[in-house]
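Given next, in structure tokens, is a single chain: the form predicted on its own.
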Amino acid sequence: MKSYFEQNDKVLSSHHMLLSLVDIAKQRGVLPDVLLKGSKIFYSDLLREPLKISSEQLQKVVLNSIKLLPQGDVAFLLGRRLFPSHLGNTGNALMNCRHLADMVRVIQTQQIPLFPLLFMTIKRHKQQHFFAFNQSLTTLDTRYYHFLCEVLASALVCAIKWRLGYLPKLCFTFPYAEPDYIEQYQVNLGSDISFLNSVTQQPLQISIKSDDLYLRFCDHNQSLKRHYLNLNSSLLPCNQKAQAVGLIQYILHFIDKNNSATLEQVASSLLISTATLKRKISAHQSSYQQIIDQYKQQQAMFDITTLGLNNDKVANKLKFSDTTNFRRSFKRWTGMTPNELRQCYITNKGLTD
């Protein structure tokens, strides 16, 4: 079994998401077959049994929904519907976690059944946890990526409210310019929301006070949590130790473990030739160097803006030969020098409007 999937691989268990999109569309007068047009998915198939679909198919339906339902609230409505009933065994496991930190651990191990197209990395600094969500596949249409970010953010807010009974302070930073329907973000997510306008290749980031992660839920059941997680494990093929992840996610994880990894080493770990890996990455409109740059840029941005590290320390962490080379690379990535970025944050302008 492959350890990765690509845009046209039918591996996504998005049956409930599609049915919810169809239901929202029907409520607004859009017929199911119109919403599904061009996706090679038929409404009659959705009604019969759960389907495995590809990211390409999901993207087509999402783009249809954006065109046909332009109010800007569909992704947020969809996110609110996902938890817990549309998440199967994983949703039941999340409902029996002890606290938010416990839910985070489940989310980390259950990314594929939960939300396979965005993956989470976690950092901690000064009693604050930072959760970054990168794309597991390169999204070919930015509107699709924005939609996925909105669904994920809405689902997380719904889950936290459901389990705690209220919403602790969350800070959202979306990696794109402020949309026209900003009121949907404010109504569904709260008031602490910002948008990045001048820096590319940044992840969706959500931060929360570390103490808030350990607020106990009154009705948790660890035995039931383990039961539902075991049910998920039993569904894996006997020759597959873990579920496949998106190709870009796989490469970023490999680089994270060895940030001097070569293209040849990544290809060898995937059991494919270097030429084949180049071709697969190119199909994502990217290159291995661009993926390396994405990884280093995100690390540098966090180290500078959140950790407050100087150029020498950041360059050393990222294995640059000298600080001058790091500054030159950072300018190429972001259009500004590290010191210019620091000045933006010192003057409280950040990178937002």
Given for the second form:
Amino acid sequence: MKSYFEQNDKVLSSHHMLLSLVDIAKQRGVLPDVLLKGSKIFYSDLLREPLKISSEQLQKVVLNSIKLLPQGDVAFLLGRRLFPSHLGNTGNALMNCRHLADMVRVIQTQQIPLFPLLFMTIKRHKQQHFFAFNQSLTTLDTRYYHFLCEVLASALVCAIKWRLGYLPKLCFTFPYAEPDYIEQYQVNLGSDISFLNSVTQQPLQISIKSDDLYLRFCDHNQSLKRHYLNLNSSLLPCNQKAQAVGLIQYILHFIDKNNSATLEQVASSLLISTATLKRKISAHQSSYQQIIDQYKQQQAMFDITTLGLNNDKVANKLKFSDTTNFRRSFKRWTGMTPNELRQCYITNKGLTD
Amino acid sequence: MSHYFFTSNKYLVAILLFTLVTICSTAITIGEFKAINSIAWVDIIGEGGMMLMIFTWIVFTLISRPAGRVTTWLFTGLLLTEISMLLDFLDEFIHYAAHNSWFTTVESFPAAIGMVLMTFALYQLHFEQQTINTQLRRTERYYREHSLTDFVTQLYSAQYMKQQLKYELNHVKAHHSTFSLIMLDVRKFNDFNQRFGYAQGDFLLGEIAKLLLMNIRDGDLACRYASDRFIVLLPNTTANVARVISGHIEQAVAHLAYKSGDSSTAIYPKISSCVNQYQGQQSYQEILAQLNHKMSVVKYESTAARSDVTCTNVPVSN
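Next up, the form predicted in complex with the partner chain in place of the form predicted on its own?
Expanding to the full complex; the earlier chain stays at the top.
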């Protein structure tokens, strides 16, 4: 059993997003087979048995839906429907959590059944939690990536509203330019939304006051929560400790755990040759160096803009041999030096326009 | 929808087919085919093309218009023109004997009558369109673009409102006047969806949209902003007047006893609203962002106030 999946591996459950997408399109007057055109999925098969689909197939359907229903609300509607009924046991487990922090723990362990295509990393600073979401596979079409971000954000807002009864202050930073249908973001996600279009390779970031994470919900049940989580882990094949994650996610995790990991080390942990790994990464239109750069760039951006660290400390943290080297790399990643970036944040409060 | 109009015009479809078949069969019976080498292919392409185009016009008329007087006039005019075109086209293949040559001499009459009838039909269509325009007031201003309508409520979408806001801002700057915007948000809409289903949610939005239209003035424009949020543009209006009107809408919606499907149990939806007045100093993006922010604050206050009563959220230690 592989410990990773790629674009064309059929690992995603069809009921997770596809069925709702078909349903929404049907409600808007689009025939299911028109929506599924070109994805090699047939509506009759979807109804017959639970299917597994690949990210590639989902991308085709999502792009079809964007073309057929261009108002931009589909992703948000989909996100609203996701929680909790389409999430199976994990949804039930989430419904029995004590508070948001408890839900975050479940989300971390249950990423694959919940949202296999984006994964979360958490940082804390000054009574504020920062959740960063990166792609577990590099999606080749940006519209598909935006769609996934919208679904995730809308599902999170819906879940928080449902469990807490109201929406606490959340700040969203989307790593792309403001879309035409900004009204969908405003209405579905609240008013604290910014778009980061001058620097690429950043994650979708959501921040919340740390105190809000520990507001206790009216109803919760720890034993039920454990029960549903046990049901989930009993579904795993017995020879496997954890579920497969996206290839890029696997590599980013590996880099995070083993500082200055080489391509050879990653390949050997995946039980494949370096040449094969290289080929697989380039099929994602990326390279190992790009993945490492993305990792370091994100760390550096956060350390500089949010933590306010100086160049020496950041360079040291990221294991650069000296600060000049770090400054040069940073300029290559973002098009500006660390000091120019700091100036940006001092003068106009960020890179958003 | 197109299927629906097609069946409602089924007599006209029958007449169309009958006429075309009769003409073709008569021509074939009384005439005889020309030799291949005497056929003018250029003429066939030109006349055949015109015949096909007019046939397409007839089909579009039949599938896009409900049955009625104007439709019948339009159809008759087009059909007569089509008859002329068809006769002209058949001439290219078929040669008529001397005693049957009347069949070709009459070929231009139907088109002449048809053109007169179509002119009359378009004159009637003008009056029909005027009636429809009054039905469309409050949902449309100056400019029509069917691709911007919202599927669920049949109102125009946010995109249309942005266009109109741009227009209004220029107008306000030039005339030193003012305008107001009302934003309305259906409360607990997600709960409603979870309980009664998403199809019912869409119906509810449609009903609220109708109430909204009934409670605004001519010259105002109501659009669906996104999801459960609506926006109304009130030209030449101060915030005070706008507040009164938004109060009327809130009251009207509060008295709506919505029935889900066949059930006779009434559901009373509630909406929150906020109002802002503008002079034209800001861009439309700023205006919309500001209004949405105000709406979030209003919503947050109303829900937070209620959740204090039903459940106290106390921070606990980690």
